[in-house]
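First, one chain by itself: the form predicted on its own, in C-alpha cells.
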Amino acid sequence: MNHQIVRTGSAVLLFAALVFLVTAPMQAQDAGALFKSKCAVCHAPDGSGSGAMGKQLGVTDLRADEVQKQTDAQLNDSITNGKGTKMPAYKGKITDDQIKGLVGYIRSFAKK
C-alpha cells in the first residue's frame, strides 16, 4: 500500500514538473503574441513607439532608461490601470498573470 502512495506521488510530481517545463517557454511566447496584438500599435513591436500611432499619441519608448527602472510593481500599474488618458486599463481585459509576463516582455526592450 505505502508503495503504491510513493509510486502515485512521484508520478504527480513528474508531471507537474514536466508541465511546467512545457508551458514557462510558451508564457514567454504568449506574452510576445499578447504585446503584439494589444500593444504594438502604439508602441510598436520593438517597443520604440515609433509607429503613426505611437508618434501622434507620443508614447514612451519602452526601452528607454525612463522606463527600465521602474519596478515591475510601476508597470504592473500602468498595465493594469492605464496611464493618463491614452493607454487604456487592461484590468479584468487579461489575466494578472498575462500582465505579468507583459512586464518581462517589456524588460526585454532594455537597451544595452
Contents of the next structure:
Amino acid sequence: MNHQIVRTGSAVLLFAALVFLVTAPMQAQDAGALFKSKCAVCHAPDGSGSGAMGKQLGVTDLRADEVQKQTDAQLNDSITNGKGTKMPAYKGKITDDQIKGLVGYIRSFAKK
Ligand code: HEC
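Next block: the form predicted in complex with ligand HEC, after the form predicted on its own:
Then the entire complex follows, led off by the chain already shown.
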C-alpha cells in the first residue's frame, strides 16, 4: 500500500467535500448579492420599490400579490426580456442560472 497515494487521495476527497459544502449555500447568497448590486437601485433592497428611483419609475412592489401570483416562468421572462419600457432585459448580461436564482430570491420577499 502506498501511503503517499492514499493521503493525496483523501486530501482530494476532503477538498471536493469542502467545495461542495461551501458553494451549495452560496448560490442562495449570490442571488441576494446580485439583487442588491443590480436590481436594488430601482427595486429597493427589500423589493418594495420604495426608493427614490423606484418611485420615479413607478416600479411594481415585488412583494405584492400581483407579482407573487405569477409563475416562475413569467417572472423569469420579465427579467430575461424586460418588462414595459423601463425594466431592462438581462438576457446575456447575467446567466440563466443567475436569473433562476433571482426568481427564487423574489419569492423570498413574499414570506416576510
Ligand atoms: C432601471 C430600473 C430597474 C432595474 C435596474 C431593474 N428593474 Fe425590474 N422593473 C423596473 C420597472 C420600472 C418595472 C415595472 C415594469 C412595468 O410593469 O412596466 C420592473 C418590473 C420587474 C419585474 C416584473 C414585476 C411585475 O409587475 O410583473 C420583475 C420580476 C423585475 N422587475 C425584476 C428585476 C430584477 C431581478 C432586476 C435585477 C436583475 C431588476 N428588475 C432590475 C425597473 C428596474
